[in-house]
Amino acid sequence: MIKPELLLTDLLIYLLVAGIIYFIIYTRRHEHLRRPWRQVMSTRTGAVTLVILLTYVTIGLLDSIHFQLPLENQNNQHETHYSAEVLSVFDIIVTPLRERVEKTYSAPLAAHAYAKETIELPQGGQQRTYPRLLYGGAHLDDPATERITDIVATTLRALAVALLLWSIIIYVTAWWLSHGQQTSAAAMLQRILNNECATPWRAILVCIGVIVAILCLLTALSAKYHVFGTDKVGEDVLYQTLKSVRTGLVIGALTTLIMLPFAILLGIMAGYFRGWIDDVIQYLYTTLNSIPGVLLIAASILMLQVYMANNAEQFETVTDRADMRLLFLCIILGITSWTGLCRILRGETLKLRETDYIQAARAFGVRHLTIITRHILPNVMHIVLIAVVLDFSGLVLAEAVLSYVGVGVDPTMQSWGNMINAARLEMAREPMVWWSLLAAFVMMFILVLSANLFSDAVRDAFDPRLRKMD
């Protein structure tokens, strides 16, 4: 029977999926709520962005649910004694991925090592030539005049599977509109392949059209070859490229998290009471600006990694350290970035103190308190959720930096930072290792790029000066 693991990590994650969840249903109540969301989700840039996000957002939650597998019960002990090793779901869905390790490196889809070595030959003497793989391409006589072929058929194969996956995907989508608009799926299909729904579920199945066929290509290559290559110990790049999703999603999503309630209580206050306590919150983040935050951040890391050392016997497994490091960054780095969206909501609520319905309210003796959760908070919130977007996407690419430089996660976890250090040096070599640094770059490429779109459908559609009217 499998051990559950629940990392610190894990558990910020849950209760940030149960927020949303709250969030949603809540959101659903409330027609005013309701209306910018319906906005975003109108606009083919919302909705497509969107998608690739909960793409994103589902290797993540794969990837949080953590166990310890069983030993082997050698002696018939009755104890049960768990492996060293921190597993995930998704690690259980990957596993010819995790377990496929060659010697060292190879190129994207080779079935050959990407340097010569000095072989035995079978007839005796040896040879200095490109080894074969364990296992890529391993099923093939001879690579050389069957590979490409076999690649190419391969390919032809996923995409046909994924062809007859899209085309149900579309079916259940039209039959499930078709039962709240009172008519046939056939009409319903012809509604959106017209594009004559209010929500673009054209482009929205097209998107989901290409991920299907990405994943079906990705699955499909994967059982015969290194996608991605492999890296100097002969993992898999592809597995390393999944695996380092979930890091940049708790990097932007907790450090946010961390960093929404200083920046909006003290950007509030600041702005609407104004005198000593702006002095005092302005005098904070001017002091805390001033400070180098990667010295910070460093000086910070180097304290953590001293305590783990000194007390290693709190934590139980490399996971449990590597996981109290990602936690420990994503406070120093929540407590470091409040300052920007601080400042924009004091100078927010300076003009809003102003406005003739808050000084109705305060000459009418309405309390502070009231004034700032009814009438301020929610002229602002369309700036906090704008700049919740933008600060996450500077936080993954953050995380990178702070990785490169030797001060980001521990180097035992996988993320798109620590394949980006590692890939300087294959950078350097000859011949040059390219495909880890062109795969975290993509993967992060495209993240990062979904989330400043979807950011700029949110602003659209939250923002009281561009917000369009039903």
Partner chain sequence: MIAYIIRRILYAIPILIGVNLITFMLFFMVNTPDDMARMNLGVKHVTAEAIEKWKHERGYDKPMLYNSQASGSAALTDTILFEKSVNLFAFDFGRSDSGRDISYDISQRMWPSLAIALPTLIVGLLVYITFAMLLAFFRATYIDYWGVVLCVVLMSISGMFYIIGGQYLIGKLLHLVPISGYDGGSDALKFLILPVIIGVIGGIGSSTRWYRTIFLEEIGKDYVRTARAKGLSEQQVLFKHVLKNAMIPILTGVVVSLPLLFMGSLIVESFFGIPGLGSYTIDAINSQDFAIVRAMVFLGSVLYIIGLILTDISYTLVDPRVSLA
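Can you return the structure of this protein in the form predicted together with its partner chain rather than the form predicted on its own?
Chain alone follows, minus partners and molecules.
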């Protein structure tokens, strides 16, 4: 039996997912909320970036269901002992990637190690040469001649499979779309190809096609090679980049989840009640704002390190400890970043409270709480949404910087910042070890670019005033 392990960040992620599902259901029932989302989905960038973001989110969610496996060779039958290693569903899916560890660096798709070693020859004597890898290209007899052909053949086979899968997806989509509209699937397919639908299905399907192709390619190649090479301790870089997805998403999403209640509550209170409440809240955020963010984060993480060093017994596993630090980082990032949204909300509430319908509500003697929740909150939600989406990409980038400075996530946790930090030291090597760096940067770039473009689409749809200018 496996033993489920609920990390704190997991719990918050589940909460966030539940919140988003509720939000989607709620939006679907209200036409005035559906309209801007339909507009986001009707633009090509909005739809395509959403597909890419969902791919990342899927990886992140699979990586958020944790458990401990029982140890084998149990001598006591009544009591099962569990391995100290906490695994996730994602780890199980990519078990071969996780377990095939080489000795040290190897280049992408290589069959030989990166550095020369002294090897005992079978007929006696020694030779200094590049040793064969334990797993990468191990099925080849003579890598020098066979490797390229093998890679090309594998690629072609993977692409053929991808094409097959893609056609199935296209057909199922066309069938599903035609289902409610009394047209045949073929006619629907024609309309998709001619780009005649309200939602840009052609672009979405092309994007899905690319993702399917990449997935097939990675699956096929990583069965035999290390697609992105291996790092200093021989761990597969592809595995590390994929594991880092969760860290990046957690930082980007949970930080906002943590800061939102404060920003909304304090911002609206300051704007609505004015007077001394406004003064106190303004003083609070000016004070927090005047401490440079990086320094406040650095100071807080330093203090957390001291606390953890002195209270080591509170953390059962390494994963627990890393997870605690990740959550703490989210909280600190939240504290340093809520002030901007709070200020905007205060200004907007100041404007709203003077509008006729709120004056009327007050004249009728409606309670403050009711006015805030029924009249003010719904009218500032679009600002909150735009701020959340805009902040996301900045936070993902910030994680890398903070981890580099040494005040980011735990060094044992896979993250793009930690990968860059580790690979940076190898810059001086000749030839350069570039694959870790590039893999981390590219994965981060795709996520941040999608998030940026998506947030532009969201902003355009929800804030028509801004659209004029772009």
